[in-house]
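Just one chain is shown here, as structure tokens, and it is the form predicted alone.
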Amino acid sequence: MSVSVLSSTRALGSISGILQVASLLCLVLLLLLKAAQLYLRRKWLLKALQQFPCPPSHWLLGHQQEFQNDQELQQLQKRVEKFPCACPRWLWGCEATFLVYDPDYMKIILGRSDPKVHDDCRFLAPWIGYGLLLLNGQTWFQHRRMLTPAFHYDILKPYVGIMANSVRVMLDKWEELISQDSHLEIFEHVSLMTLDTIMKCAFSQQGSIQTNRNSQSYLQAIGDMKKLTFSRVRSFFYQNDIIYGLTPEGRRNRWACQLAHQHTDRVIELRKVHLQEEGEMEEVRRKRHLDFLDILLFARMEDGSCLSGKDIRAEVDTFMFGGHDTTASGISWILYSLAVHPEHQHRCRKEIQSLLGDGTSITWDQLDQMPYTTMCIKEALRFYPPIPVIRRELSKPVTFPDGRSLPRGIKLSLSFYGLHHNPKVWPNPEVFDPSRFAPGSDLHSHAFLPFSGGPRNCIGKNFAMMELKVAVALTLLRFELAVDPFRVPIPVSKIVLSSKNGIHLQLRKLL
């Protein structure tokens, strides 16, 4: 009996050992196959990008040193000066993106229908879902056509008053704060104001949103997700969803997504409840033009079906983020630019005072009657484009005007920041010169792209420009702006252009 048991034990031990060896061999084989795959990918990229020189890169780490210490934008400007039109940037040994910062190159790429980079969509989808920003092909076209009426001029005109009221709430708050200290970090306040505006204009929300704790929690979640998503794109070890989900950053990302979704779900549910009240549904149906959220709730697709709850939330998540954060970036950097250049600030103020007087009201028609202020706004958007870069993946080969070409499958980074600081496009690009946008200026059609270009340009660009003008005009009537010499902002690209150390200004109330 004991001999039999001993024999069985030995046999099991022998089988277990064989299985361990087999498992180890399988693991080694998988690693070798993966290494071969990465090696072949690198060889293909080297061949595909050989026509375009770039700075020397490490065989494994690529150009990672450019991303350290938030020096990416400064390094980008060096590339733009040295390498005409475009150049590769290696993220790591087997992954590269093709940087574009030339208007002719931009025109060709933006005129095509290349999709968003798959990994970018995969990283962003848990946050904003597959709405207009991430969709491609026919589904994107259907959603774009469906939502375009939400930005019709007849819809936008009444928004001017809502925007002005939101700005005044912010400015009143600034008056109280500077009575204690004239130094103020403005980006957080501007973000609350633009969130207030988009929620009232596009989502029919009421109440004091700028003092609402839920709004502040939402903004914190958005800030966290921007940083986490941007860092994930740059990390080789965070590309796998399972591995990333197990990391502290992955858990933080998941928690921030939940907070953002709770906010947008609440917005959708409140509107549904309101529409179910007696008479409200029919009153909305009789409107010639519907607000953004009402379009989604009443939408019918080509097959007659309604949008799913998932699709509605994706569009609300997309526009809730895109409709406030990019505009907040634009307004903050414009005010900073005017603080840096008091001569232009003074001239803008004189123009606005002659048009608006004490600023008790501002109308749609007046927005087109401030030409110099508009020139300064555009020059600030050139200097500090709210979206510094977008990415595409070539769905078919492309040949550029200079004869160089790229094959299908190459990932492109269309750098609007690089384009706007390209000395071959903008002479003395680091000089703030609003006259670049004087009437009659001869600009390349794709030299200035603060709202992207082509068929996938920003659907809300007219809404955004309205809000920029309203915010700048009313702020200059109330305050004189100056820089804080001890806290100069450091621009960083985190999906939306922000500042590493905030945007601090000194404010003086005008009598």
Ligand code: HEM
The other form holds:
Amino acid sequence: MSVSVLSSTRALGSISGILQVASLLCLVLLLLLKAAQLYLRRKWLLKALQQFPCPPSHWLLGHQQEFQNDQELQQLQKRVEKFPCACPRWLWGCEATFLVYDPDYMKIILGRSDPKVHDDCRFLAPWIGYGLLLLNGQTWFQHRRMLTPAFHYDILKPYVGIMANSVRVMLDKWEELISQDSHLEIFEHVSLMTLDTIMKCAFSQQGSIQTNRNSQSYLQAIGDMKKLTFSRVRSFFYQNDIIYGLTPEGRRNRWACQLAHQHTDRVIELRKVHLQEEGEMEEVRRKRHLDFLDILLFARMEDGSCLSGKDIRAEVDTFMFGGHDTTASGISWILYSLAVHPEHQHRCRKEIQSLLGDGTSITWDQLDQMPYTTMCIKEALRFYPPIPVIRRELSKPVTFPDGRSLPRGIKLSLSFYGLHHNPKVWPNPEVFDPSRFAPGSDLHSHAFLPFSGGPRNCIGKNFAMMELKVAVALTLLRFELAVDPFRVPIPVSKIVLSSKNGIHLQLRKLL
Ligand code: HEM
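So the form predicted alone is up there; where is the form predicted together with ligand HEM?
After this comes the whole thing, all chains and molecules, with the earlier chain placed first.
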């Protein structure tokens, strides 16, 4: 080997050595900078939250032990009893959320226009896009104004029949299943039924997804996205978009999103073609009832412009997301509550029987004529709020009625579960007592918030209450419900309130 080759190899070796040392130094510097940033964030949070006591927390792991063994709701209950109005919860050493469970605090926050937490939106957006649920500011306001007519009574009325049909398909299935075994896990069935309903109401899906398997891949995609999104929210390692995208879970999520979007796009395209043939809105209305998709396609902004294709898909996906697991959770927990309290179940059934007879038909007007059943539904929504918590990020400082305050930038968790189980608001909160909702009862305007409150309350509230009433009424006419003493549900907060071990009931057919 010649001398010149040897010396150039040595030179190259020393350059690469220098490069290695330099990159190591850069890395150490970056880590030090990050550590300093985290330290400063922790110091800032400690100062910002100092007026609000909370249980002792680990400097690195925060209150992580509260999330273990699905003890979150029990731990929350202890906090509500011990720390008035609100308290901080440390997610880890340098990240905290401010838990709120007092009606006056809720009123102040829900009356403001603080945006949703950026990370929550980041995780959901690939699926549901920037529709009403994730939008903020002026664009949210415009969309809300434009979409409010989609939930007008005239639009909702014909949905009673669609809902009743979907419920009947589910009850027929139950009848068949209990001929072999009277025990049934209901959450899965109810979830499929509410998805069926919303697909019919949102875009007039033909046939029932509960019995035919044509939409199987779409259903699979929705199921996957629900599980994957939740697991991402909770995992420290899945927070970064690039890292998540490289993991098998991230790839599955992307694939499921694509599949669901293709489905929604196809439905929208087909409808556009139909509408071109059918003519203007009034003409279409004369021929058939309008569904949510028609309303979206006909919707106009103040300046006369219509929603873009991307916006329409986001709104359809948002309705699908917002409108099926929530109602499934509501219906399942209401039926469970009535199974636990046969005396209330009996009284509801009497009321429904005298109103509907054998239940062959059910109308919009009848839904307003079941006061006791409505009280029980509300009490179950108090006890088991389908959306146990929502989040906001303060865009400006806030001062609460007791004089304590928080600076801009603090993340808030508005805990409806905590509020609904707060003994200062609800005496004996662990007692199921429908009389709390008797006409004339004196409730704080922000004591009962299953559908949130203020300008960003649930736009689908009336639709949801209709569906809950139809499902409860028709189920009680057909079955007597009892609990399964060996499989008592364990409520867990998973975007919606579900049960760790399912919701098991024993059913006995009536008639
Ligand atoms: C029992 C059933 C339901 C419950 C408990 C429920 C609860 C809620 C809550 C708590 C919010 C506030 C979310 C937040 O501010 O972060 C919300 C918003 C929303 N819900 Fe519901 N919901 C239900 C059913 C529905 C249905 C059936 C639909 C649609 C068909 C729907 C569509 C929406 C939409 C689009 C929003 C966003 C509204 C906005 O920000 O302007 N929800 N819902």
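Numbering follows the first chain given and starts at 1. Keep in mind that what you see is a predicted model, and the values were worked out from it rather than measured. Whichever C-alpha set is largest while still superposing within 1.5 Å between the two forms counts as the rigid core.
Engineer: Answer yes if the CA of Tyr105 moves 2 Å or more between the two forms after aligning the rigid core, and no otherwise.
Structural biologist: Tyr105 C-alpha, core-superposed: shift of less than 2 Å.
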